[in-house]
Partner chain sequence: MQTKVDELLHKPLVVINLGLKRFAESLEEQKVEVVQVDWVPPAGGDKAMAELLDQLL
Amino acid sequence: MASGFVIRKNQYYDSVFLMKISKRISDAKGVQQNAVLMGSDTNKGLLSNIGIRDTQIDAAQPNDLIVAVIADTPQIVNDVLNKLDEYLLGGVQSVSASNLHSFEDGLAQKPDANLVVISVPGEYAAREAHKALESGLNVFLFSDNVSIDDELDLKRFAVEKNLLVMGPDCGTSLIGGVGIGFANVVRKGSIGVIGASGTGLQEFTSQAHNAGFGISHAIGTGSHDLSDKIGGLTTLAALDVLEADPQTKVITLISKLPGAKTLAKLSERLKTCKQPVVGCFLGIQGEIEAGTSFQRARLIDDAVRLSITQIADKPVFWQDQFTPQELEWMSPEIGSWSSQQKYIRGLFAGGTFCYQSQQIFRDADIPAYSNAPLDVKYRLADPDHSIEHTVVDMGDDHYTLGKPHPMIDGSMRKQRILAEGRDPQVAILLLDFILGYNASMDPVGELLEGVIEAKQAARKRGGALTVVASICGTDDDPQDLSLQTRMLQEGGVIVFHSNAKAAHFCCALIKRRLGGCHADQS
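The structure of the preceding chain alone is requested, in the form predicted in complex with the partner chain.
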């Protein structure tokens, strides 16, 4: 094995571009590993972890490009590094350069701006967000790795200035029908949403759209907003603006487990909210007392049903049981498993889907291990190694540091599908596919070959692998929902348009296999 690197001084590129180049280099024959990074301290640490160390690397600055290659021979390393300009040029072609390089440049160009979208590296993000707030602008802060202290400072400053900070670590918002970040194309309507979980917000807004309803605004808060350290500052500010919005007739809150003190504070605030409120706080087991206009939803699907019921002018039909056809799918699947096959393996691009699935499994007495566990006693010792029933959040830092998120690129998830397919004890693979702006244009196409190969491997062993998937999306999304659905179905995958329903289906299969209860949803 050989390795080498080059440093290009003062050549700065954004993370998506760097990942594109890295992917291209990884396709070169004989390349075992590569890193295409800017010279930040975090990135220099990553290089050190893969054995690339040098005084020149130590001296590199955050705006210096570093490309490192580990390959079978020194010749391959040299060939790749010598062709670096070709790789870079190939990546640049689709990106037209801007001559604006700072927030101040952007503000000079658009002095009437009312929102700044920030996706710069986390170590710089708070500084840029602070400048935006100081200039009287609202902020959508996509960047993660912003410290909790910086988040608190930013949010306190925003409250003082009567501005909104959506984030950090905010993936999704819909403002007046416009999707920001990873968002689905949904119609405008009268449901206001506040979400501390990006894919939760996407699942809710897509399902509301698919049921014929629409969204006034969906405000992402960032994943830490309801922690006790932050105290729900953005959630409370968003509640104020949605309460005052004449278009918003019902307000829905979606989040993972909030801090106890913050939940108590939020509950008090909800008691005086003018509109009815539906709250889905995944992971909570106890009751929530938040006044008579508050309704608790255990799952995102329930939140959709309760919200649209509030605004519908006629009774709402909501299919929350399995259809006769879906029930018919069960026996042939279970009947084709070998005696060894008994476990579910969930591989998720959406963190909320991983979380919600665990809640459903827990309620069905099917404990599942995870790298993002609902209960710490089920934490996977090694995220790359599944045990018994396992669900993996493949958007976790372990998988995404210096690599594309699985919502953008399915390569890593495909490898994991193949690995799970080699385990003779696996009966069911549970997957999610997320459509919408900025997501992969063909999420199913990226994984389908892996799914088919895993199914073939199980058949060769005398069993069969059941693959259950949910698609989060709408007919208006750029990826073509019906085509993505059909591709999965033709590949022998059982498809739902709800993660909760897909997870319930997996539980029903396992319960039937064990000879337990029937395939009803809880």
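Next block: the form predicted on its own, after the form predicted in complex with the partner chain:
Here you get just the chain by itself.
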């Protein structure tokens, strides 16, 4: 094994661009690991953690680009680093050149702007966000690694200025039909959405679009907003914005489990909301008292159905049960398993899908271990090693620090698919594929070879591996939804256009295997 690095002085790129370059480098034959980072103190620590250390790295500045490669041979390392300009050029070839180098430069060129997107290293993001708020701009804060205290200060300041801070670690928003971050192509309409999670917003907006309806605005809040430390400041501000918006006829909230104090405060606010509100708070088991205009949805699919019911001119047909064809798939799958096969392993690019799947499994009395568990007693001691039924959020910091997110680069998930496929007790693999802007242009193609190899390995042992997948996307997304679906089906994968339905299908298979009689979902 060999390693090397290159430092490019004063050559700054944002995190989404860097993840795409890292993906291009990881595809090179013989490359085992790479890091494409700006020279912040946090990123220098990440390089040290993978064994890349040097005094030149210590001296690097936050505006310096650092590219490190670990590969099979020194020649491969040298070849990759010598082609760095080619990799960078491939990443920018569709982007027009810019001479803007600061927030001030951008504001001077677009003095009428009302929103700024920030994607700089976390230790500098709060400073830039504060500048934007002082200038009267709303903030979409894609950056992560922003401290909770900085987040609270920013959001309190935003409330004083009557502005929104979407984030930190905000993956998705859709403002007036314009997607920011990871977003799908959806039509404009009258459903307003507020979401703590990017993939939750993507699933909801895609399903609403696919059902024939549209979105006024989808406002991301960041994953910590509904914690008791932050108190739902962005969520409450977004409610005010959507309530006053003449285009919005129904408001939907999507989140993981909020803090108890924040949920109580939010419930009181919802009692006075003039618009009908649908709330999907994954993980909550008790009732929510939030007034007569509030309807609770247990799952994202339910939230879509309840929301469109509020605005539809006529009753809308909603397929929430398995079709006869889907029911027919079950017996042949179960009959092909060996006597050892009994566990589900879910490997997710979307954290919300990991969380929602756990809720569905829990409701079916199928407890699952996870690196992001609903119940702490089911926390994986080692996220890289599954136990019994396991679902893993591969977008967690454990997998993404210094590496591309799995929505951009599927290589880590492919390796995990192969590892789970080697376990003779695994019966089902549950996967998600997320389309849209800034995501991989071929998410299925990146994983399909691994899926087929894992299925072949199970057959050689005398069993069969059932692979179930959900695809989040629309026909207008650049990846071609129909093509991605067809590729999976031709590879022997059972495909649903809903994470919830895919998870229910896995539960039904396990229940039937154990002698249960329920083959449909409630």
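The term rigid core refers to the maximal set of C-alpha atoms that superpose within 1.5 Å between the two forms. Numbering follows the first chain given and starts at 1. Here the structure is a predicted model, which is why all the values come from computation and not from measurement.
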property: Yes/no, D245 Cα shift of 2 Å or more between these two forms with rigid core fixed; result: no
property: Core-superposed C-alpha of I21 shifting 2 Å or more between these two forms; result: yes
property: Rigid-core frame, C-alpha of I76, shift of 2 angstroms or more between these two forms; result: yes
property: Core-aligned Cα shift of G39 between these two forms, given in Å; result: 3.6
